[in-house]
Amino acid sequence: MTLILGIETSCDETAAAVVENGRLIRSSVISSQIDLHARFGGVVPEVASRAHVELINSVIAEALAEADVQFGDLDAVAACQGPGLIGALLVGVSAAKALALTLDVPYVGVNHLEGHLHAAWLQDPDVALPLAVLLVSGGHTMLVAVVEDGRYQVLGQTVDDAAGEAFDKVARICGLGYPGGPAIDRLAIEGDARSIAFPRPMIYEGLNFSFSGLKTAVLNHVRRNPDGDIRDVAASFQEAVVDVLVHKLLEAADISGAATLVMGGGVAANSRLRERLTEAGAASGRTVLVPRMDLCTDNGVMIAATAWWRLRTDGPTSLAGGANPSLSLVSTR
């Protein structure tokens, strides 16, 4: 047995989590700072990277007792090491590496977007590979096929707003604060996704994606019709990139041959994106593997379970190693 801590803070979430021989889930524990950065309209990297330092021991301590095991018990200790928030990654990268070094066992640094993909095998320990994965959050909208475990080919990416971040950035036009994409998806239950044709970007063209002129046609919208109807905005808006998404992913599927679909990241938590790609995969006579929803937003299981695979294939990370912002999504083999 292997029992591995998994930190995570490489945005607004604290998160830790133990996991078990990479697959069982012993705790999981995340600390929101929604409520600190709301007034802001969006997160604030200082703000971020300070809370993360007054909640990471608390949150590491109940990851523990909630897994019901001791500092003792633990095989490894991994941390998020990019991409992100520099000085939120640095929080919990530190404690990582002073807690494998007191005690003595190693430590295991993940890519944020790897531990994403391994919440396909945390939901379906037997998934048959190529696997076609939408990475989709605030910070990444990405295509990507795995070939097999540790072999990623990036199909298509965002050249500018990420789909996370287009959805925050509408919910500040049409009033409806931080965090944007939730309030979005609650308020389009009520409307009309057909009743406003806003563009679907790039829809044809290759495997990239582009939001922001979809962001501006939605803020010309709402200057030329003051008094229309926020509902249907929202609903038409949302009816947009969930078209693109699905589109694209299943193009993806079409070049890499693969016969199931992933999805990771925040926005894989939008009810409107889960019902869409259920029902592709369906009709495309293709497996769906949708994370639960609270492996969708950033969390410390996704991290632990990554670091439990990376630490079989390529051993300990060096202590000597940093944080990274920028770090990109690579094959290793």
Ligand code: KG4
The other form holds:
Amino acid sequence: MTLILGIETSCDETAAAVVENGRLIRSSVISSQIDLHARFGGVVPEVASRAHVELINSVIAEALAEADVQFGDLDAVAACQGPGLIGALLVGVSAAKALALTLDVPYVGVNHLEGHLHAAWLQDPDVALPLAVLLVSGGHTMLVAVVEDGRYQVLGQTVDDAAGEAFDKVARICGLGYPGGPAIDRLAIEGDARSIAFPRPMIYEGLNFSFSGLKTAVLNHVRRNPDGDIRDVAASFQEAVVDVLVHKLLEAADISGAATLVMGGGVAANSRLRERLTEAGAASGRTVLVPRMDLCTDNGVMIAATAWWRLRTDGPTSLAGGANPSLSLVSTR
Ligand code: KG4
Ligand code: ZN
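Would you mind giving the form predicted together with this ligand, to go alongside the form predicted alone above?
Now the full complex is given, and it begins with the chain already shown.
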């Protein structure tokens, strides 16, 4: 049995989890800093770093207690080493290295994006490759083909805002506060998605994305219609984003010959996107792998699960390795 502690501090969640043999989730503790950042309308990097420092020890202790394991039972300690906010990343990386050194076990630095991908993979680690993957979070929107284990081919990505960023900005335009994704998701349920014809940017133009113009279209609409129903705005905006994401993921699957559609990252928690992807999978005869909701947004499970696999293929990460705020998915290998 291999027990790995995974630590995630790349943005505004301080998270830790213990995963057995890369698959069995023994614990998952996520301490969100939403309350701290909400009054600023978004994540303040310096506030995030300080909060991680304050929370990290208790989050790790809780993850061990929930898993019913002692420090001495751990076989490796992993942390997200990038991409993310540098000050935030350093807290998790330093904690993981210090623990690994003290316990005399391997340290594994994990790519955040690979983590999001593995969260979905946990649903069925034995699924046949190739996979067509949509990674959608607050910082990234990309289509990836997994051709063989650990080899990633980026097929397309956003040329401006990430999808999650668009959700957050539109929520702010609508006066819904931070974080915007879950607020739009909730409100959209009561709105009419066909009421406003927002653009589907670049939908038929290859595999890159653009969400900045859509955000501006929402801003202009709200300014011109100050008394309009905000639920209709939320539903119509969300439908436009979902249309683009689902369409391009199917196209990526066609191009890469993938029989399985995979989704990961915070926006993958969106109820309409999950519903539409499930429908698209069924209609096209493809398998759909999407993490359970709490494993879509940032968590320690995805770090520990990826670390288990990386440790077997690449061995430990050097303790001399630092954090890299702009680490790319492809350079992971
Ligand atoms: O993966 P994540 O937790 O952090 C990053 O790696 O960025 O993703 C956070 C993003 C935020 O932009 C948030 O608004 C969005 O995911 N998000 C959602 C939902 N839940 C979180 N977007 C749409 N619908 C949701 N239910
Ligand atoms: Zn993330």
